[in-house]
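Here we start with a single chain on its own, the form predicted on its own, put down as structure tokens.
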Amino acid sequence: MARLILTPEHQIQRLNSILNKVAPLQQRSAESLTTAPPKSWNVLEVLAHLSIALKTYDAKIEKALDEVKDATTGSWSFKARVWPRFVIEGQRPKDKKRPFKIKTLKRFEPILPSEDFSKATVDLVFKEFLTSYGNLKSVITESRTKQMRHPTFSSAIGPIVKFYLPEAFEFLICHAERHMLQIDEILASQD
């Protein structure tokens, strides 16, 4: 497996792409956002899932960021370790495709009112997503001038996978990119 070098600039660029893709979805009809192909989530459920997954990392990221020291050498570049790199690559889309489906753990499943997708519900899902991923972008931006050495923290899937901040950022971005492709698939099924 090739080396994986992580930089905040690249991660911020990819987060900008995700945020720029999601923002215009708010203009779609509630029917479009709540219609799902068989055995799939709808667009709102995907966005809610991504917000839930990111929230499980908030406290861990904040604690790690508090522990890192200011850097004197400029922006960081981080070589992902073997096991985190393996997990990250399992999330990363390949050739603009999701290579395989990954079963979602129950605690990450979106729970939305299936009969009542009111404008307030739609607005809330978008607000939570755009706020949480906007905050992730801010955290990565803030981390640019820090040394990325701190105690590792366990991933949301359990203590077998432990991340440094750059690895956690990368995992979360790859996870979101994977689900952006799922949104493309959902919307394509409506045409």
Given for the second form:
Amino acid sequence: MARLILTPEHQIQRLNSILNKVAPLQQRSAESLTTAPPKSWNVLEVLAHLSIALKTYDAKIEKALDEVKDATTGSWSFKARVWPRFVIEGQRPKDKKRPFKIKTLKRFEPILPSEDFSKATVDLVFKEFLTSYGNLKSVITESRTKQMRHPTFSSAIGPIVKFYLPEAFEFLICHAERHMLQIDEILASQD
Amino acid sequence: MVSSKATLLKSFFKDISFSEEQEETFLSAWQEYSFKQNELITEAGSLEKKFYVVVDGVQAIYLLNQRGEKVVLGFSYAGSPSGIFDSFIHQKPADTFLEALKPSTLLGISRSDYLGFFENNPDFDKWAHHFFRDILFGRLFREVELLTLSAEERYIAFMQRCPEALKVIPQKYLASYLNMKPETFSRLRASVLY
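Mind pulling up the form predicted together with the partner chain next to the form predicted on its own we just looked at?
Following is the full complex, with the preceding chain placed first.
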């Protein structure tokens, strides 16, 4: 497997792409946002899932950020370690496709009212997504001039995978990029 | 606006004649912005909201290649324009980053004020003609250098003409701008006189 060098700028640029893609979806009809192909989530459920996934990392990221010191050499560049890189690459879309489907753990499944997708629910899901991923971008921006030396922390699936901050950022972004493709597939099924 | 800032702006827009009222409106449209060293002024994927003139500091404009590495397209420094101009004009997400390599102070105006100047004073069209002509010639000159000169020749040509402020920024930015590896830049810096 080739080396994987992570940089905050690359992550910020991709997060901006994700935010730019999701924000206009708010203009779509409630029907479009809540209609799913067979055995799939709808757009709202995908966004709710992404917010849940990110929330499981909030405290860990915050704790790690408290432990890192200022750098004197500009923004960081981080070589992902072998096992985290394997996990990251499992999420990363290949050639604008999801390489394989991954079964979602129960605790990451979005729980939305099954029939009553009111405007308030729609607005709340978008607000949570845009706020949480906007915060992730702020955290990455804040980390740019820090030394990425801190105790590793467990991933959301447990201590079998442990991350440094850049690896956790990359995992979360690849995970979101994967689900952006799922949103494309859901919307394409409606055309 | 402090007079030194007014002097900087009037020097930058030197071809433009203002009535007293126009000058007051023009100068009042500019706001001062400060950025820390290494702060991102504009991110790729975001909209550029300002057209800047640099008061102090050095900034790099760069994009990321497919491997996520920075490719430096240019620098701005005291007295020069700055910002991601295509994003500013077309209001589409920027493809490039603008980063303060040194603590920086910039004067910026909004897009509506910038475009308003052109509507209200035909001298701005003359200014724009000279401004964009100089930028075009500068980019063409750089393209010729990149395509025809050796690494050593590019290094010498750049170091002979670049402002002193640029000589103290991290070498990796200068190396990228000159399309060479940081190691090559370092070797040339140690061995070549210019």
